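First, one chain by itself: the form predicted on its own, in structure tokens.
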Amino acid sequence: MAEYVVEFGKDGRPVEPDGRLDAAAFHRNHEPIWAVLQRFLAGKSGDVVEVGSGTGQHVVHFARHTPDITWWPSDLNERHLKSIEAWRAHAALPNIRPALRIDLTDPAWCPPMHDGSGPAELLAVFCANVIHIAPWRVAEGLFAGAGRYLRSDGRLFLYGPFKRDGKHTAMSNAVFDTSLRQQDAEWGVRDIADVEKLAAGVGLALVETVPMPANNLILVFGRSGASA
């Protein structure tokens, strides 16, 4: 089942006086989902935006392995900002950029991208936990500025829990479900289908979906015609 519902900082797990937080998930994750990143990644150069970055340890993973690409970490959470910066100041990596304040609810997501400060186009954007613990303009916003940033050979990796053709593909992620929907009815694990049908609406595609531990599913997108 998925892995983040309560806020980090407001889960139980230790924060450091920089304001590090750790995620227990982030253990759990990070090296199945690299997997799959480095694949696409390697040997390439760009940007990359992860949206939702949390504790900001999993961009500080990525970047340690690829130095010819500079990642922006983001996020909406102050508490999460915070966590980032500190995370990048310790990793002391060059080709980490300062945590930008993204809200998924507006399609023009990225303002550095609007004011020069950031990249024309991006690589790749990476965006795990996210949108099934939030309404669902957040999962449109998303795809609206995917389709808008990412350039052409550009992809878009998702990860989290989702539905096939209405069903749940585990018995743990239909408990799952319940629980966040009781929580907010807005919130809930997502099909397939339907967040196919946002990439086709901007002029993405599925290219490839990755099994991956605990009931989890990676959704890479690419431009319509994309191969994977």
Ligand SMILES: C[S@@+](CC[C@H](N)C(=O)[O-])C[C@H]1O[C@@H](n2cnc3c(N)ncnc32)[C@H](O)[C@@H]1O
Contents of the next structure:
Amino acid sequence: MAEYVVEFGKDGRPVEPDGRLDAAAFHRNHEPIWAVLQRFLAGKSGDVVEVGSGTGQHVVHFARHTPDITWWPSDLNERHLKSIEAWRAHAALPNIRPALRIDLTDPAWCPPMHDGSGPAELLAVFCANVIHIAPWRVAEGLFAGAGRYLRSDGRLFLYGPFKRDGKHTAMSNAVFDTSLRQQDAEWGVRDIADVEKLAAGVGLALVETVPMPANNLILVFGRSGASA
Ligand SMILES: C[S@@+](CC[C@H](N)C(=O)[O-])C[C@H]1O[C@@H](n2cnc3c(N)ncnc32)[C@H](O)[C@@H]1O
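Just the form predicted on its own so far, so send over the form predicted together with the ligand.
Every chain and every other molecule in the complex is listed next, the one we just looked at coming first.
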């Protein structure tokens, strides 16, 4: 099933007075996603940026499990940035930093890293449900930045629906893809091979493909040639 076809806060779900938005899909997908991330992140320390954080709920869940990791949520939508900040305040966890305004169409999407006010080289980048609901240049920017900012043992986790060898993996994804393209001709479910080509261009390689509920996948990228 398609996870996002309406904007958070405009889908009839409650909006808290402080601006916290609630994504229905978060409640279904955060545990399966965490089960994959924790295999890599558990026991590690460092900085992790989430791009396109949306409501901000995922970072809160992940940060609770990883006190030695500093989480940097981000988005470019003002309403979402407000929600991320509200969830951060609500959670009151010391390892979640204020939301960054990151626009993935900029290949150098993490300016605070350049001026020293943001994270250091990244242990991981997490990106869920973004590159199919955005123009392809967002995927290009995501990978350009990941190639630049990930540390040598770092990982990019990319969650969402994907095509494999040009074909949808489920009828529901095909229907979702059509609805996305009807909303915006530049949107659409991406093919794994096309995403791998972007990765190769910035020195990253697909190291794992993990099936997820509802015909989604997590694609895990690391530096080409780096040991697992
Ligand atoms: C479908 S939501 C997914 C939110 C969250 N990751 C989740 O899974 O619940 C897509 C998010 O990508 C963000 N987004 C869209 N274009 C973007 C861009 N160019 N740079 C960064 N974020 C972007 C949107 O503002 C939105 O919050």
